[in-house]
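This document opens with one chain alone, in structure tokens, the form predicted alone.
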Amino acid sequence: MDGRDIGAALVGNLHFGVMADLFFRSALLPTGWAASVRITVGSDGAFADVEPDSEPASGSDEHGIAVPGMTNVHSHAFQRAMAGLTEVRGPEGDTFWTWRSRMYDFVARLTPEDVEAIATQLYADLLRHGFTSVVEFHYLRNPPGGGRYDDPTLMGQRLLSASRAAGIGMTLLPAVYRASGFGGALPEPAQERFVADVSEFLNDVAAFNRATKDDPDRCAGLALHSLRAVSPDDLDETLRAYRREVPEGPIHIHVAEQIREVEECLAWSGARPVEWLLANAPVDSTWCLIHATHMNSAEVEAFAGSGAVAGLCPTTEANLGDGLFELPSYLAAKGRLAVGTDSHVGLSPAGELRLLEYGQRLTLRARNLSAGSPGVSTGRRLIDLALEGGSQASGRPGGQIAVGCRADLVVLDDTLPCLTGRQGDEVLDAWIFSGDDTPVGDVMVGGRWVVRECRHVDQDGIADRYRQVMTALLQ
């Protein structure tokens, strides 16, 4: 069965009535952890039922402990693709511009269909790791060399299957770029892949709306690629044309990632980045800032303020030499973050946290930052945060076991021996902060299983596909 196939089968079970009938020895409920939890998946994919203290049916499907699916609340999916091949020192040194012209001259390679393996394969990475949906970042949308595709969709379509043949939910957002620079600099010969009117981003805005309509694992929404890619007044008229036809859908945007930017947003409007941001525009609950790193105290507690999510992707951060993210002072201020991984040189959420986390105390010099509170664990203080902001940002309601959200949830296997007599929290901290073994068995997204014992339903024809792109771009 390829790709396109266990795609279309998964999506067809919902229309065949399939029912789950799961027992876990413990789960992690919206109420906290509980045991003996008896849960019911519907034929529409979502939980039907979920009892703590119960015994298990005649024949039912008996598992671990179950923890909620987490959002990936930020991907460029074809970036995978480059992971570990920019690590070689230039003539002049790295930085994150050096390498964003690695990454023009890699993107104008990439056809629909090498994107559309590299996607899969990376969602099948994702799944097997814990993630259970994605909010892809889509802005590779026109043919190399500039012009438009016969269906200027087309690359996001290509996301959209790949997201299906590999099973995992998403948010797909396609971003608005316009410019090379503050103030509406002309863009550069290697963004004309990414560049188009504000009228033909809308009409993607809604072409994906409709193709998504009847899905429930699937979704769309906006993104603005970053305040240096999109005008004062573009982002004014997107904004306004946006809402008029979608009131609340997510908008995302990358911000204040780098010092440079910081300088430049500085000599161009005299306010740095966010600070701009959160007065001229309208950012809310529905928005999500990717990165943020580089913010003054005043700038944190205005986006706290904001009812935004953080999003955070430390390990691509740290790869890029971005900085970190200040987040004790954040949290303090009860700001909402979710994580993703970005440019995919990470691909756990485990991972993403554990070095959220990491980043801090090498700085502070101190531990357990996250918690907050005396008493609390810092593992489980992350991932609610994670699934609350990730299911916040994505416009897809989800993030708990609980009746009438979508079945995404992931089995740790406790017979594993990172896990072995962890309790309650103490399972969290130990998937976090114990290594770099992955105890994620099974995984399963809307109802559907797509990872049992640690491989992915699809795993050979993906890879095999996945094989055949990287080995024709790297010759």
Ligand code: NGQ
Contents of the next structure:
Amino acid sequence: MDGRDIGAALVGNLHFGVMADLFFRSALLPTGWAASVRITVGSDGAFADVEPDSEPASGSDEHGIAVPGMTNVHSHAFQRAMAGLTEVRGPEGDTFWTWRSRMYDFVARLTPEDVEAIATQLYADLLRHGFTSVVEFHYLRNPPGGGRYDDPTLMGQRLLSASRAAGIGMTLLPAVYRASGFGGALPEPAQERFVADVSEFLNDVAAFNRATKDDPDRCAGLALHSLRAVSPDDLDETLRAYRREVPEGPIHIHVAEQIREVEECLAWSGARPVEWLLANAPVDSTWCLIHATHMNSAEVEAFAGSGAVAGLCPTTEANLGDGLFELPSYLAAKGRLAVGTDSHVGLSPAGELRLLEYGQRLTLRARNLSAGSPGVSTGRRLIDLALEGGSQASGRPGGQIAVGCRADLVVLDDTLPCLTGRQGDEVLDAWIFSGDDTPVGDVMVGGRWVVRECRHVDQDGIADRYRQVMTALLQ
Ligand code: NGQ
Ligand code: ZN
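What would the structure be for the form predicted together with this ligand, rather than the form predicted alone?
Below: every chain and molecule of the assembly, starting with the one above.
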């Protein structure tokens, strides 16, 4: 069953113009927690009506606790297939850079069919944990060894197909990748699968914009892989052309993830990566800076003031030995954030937010550091920030259960032990801080149920295909 079939099956049961008529014991609305909430979804897949203190309509579904669906702001889908395969110590000390060599070896074998099967399984798993959309930072562009596919956008089209099959919302960002180091150093042989001319990347953006034009659950944008992979001239040329076509489209870039990257940037330019980027690119609220781990206090202030979003990926950052984001000072400066699962060693919003807070607790030896003010729940604050920042960075407004927004929501099952007796924000704190079992019961994207009772609606078919692909890859 693909995404379209899921929708057709559902519309068939309801009267014309309404895709779903739902009732929740409680729901997190823009105004806060509300009880006895009746929600109608229009045939366009957007919320048509949200009524607190209501009675359930006769025949309408009754559910537990509704919270807005969250955007996963950073994904390289293919890396999911390597999770757990890079944890054996190598001959020298293992680092981000030795991991990257292993990743390049793995990438060398992947076909478009492999990537589609891996991405579909990943997206189904992300949905099961409560992400309703994903920003795919797409740089595995060319065939093994280099060259071009007949359709140079093939890999990106496969990612879009995977998102449709799983039923997850998507922002597809083709990533400009031109160089192997600061200042335009020639790419390494292993990077031939990623590189192309600036004009080719701009064609990718145009093609993905066309492919998603009539799809309210998908859109395209632009990524710049990193300041290591894009020289200042290429950056200027790309941004000028992109802005002519898409004045408000999202722009994402990896920045300042590793100390070595900071040192190389300083040696090249005299400035640190975040400092250089803010001084040399028009960073504003359409931008999302991925990781931004290593910042001094001036960079923290300037980044927060730009209105851009910090795309934080705590489980991958921990796995790769990156370091800790400057969270307290960034939040004090009113910085915006979102979370992503990046290499997919974690799959859940709760897992990312928990590690974000725990990293700070471990280093600062204190508690509830993200909450900001007395009386505020840590889980609520983190979820509010990630919903708002995720929606901003995705270029697809949402992250709210409100009339007119896409009907993306997550139903937490309050019959489970971990949520027993929890009220209001305690539900969110229990979701994040009570362990690994996910209380996500059902998930809706654009008005379609894609997860029911903890299972993806096409779980078995997706897993069969994934198993075939992985068995062949790993033999
Ligand atoms: C990536 N991943 O593009 O997959 C990168 C590693 C690089 C993360 N930065 C490659 N987590 O940065 O050169
Ligand atoms: Zn990344």
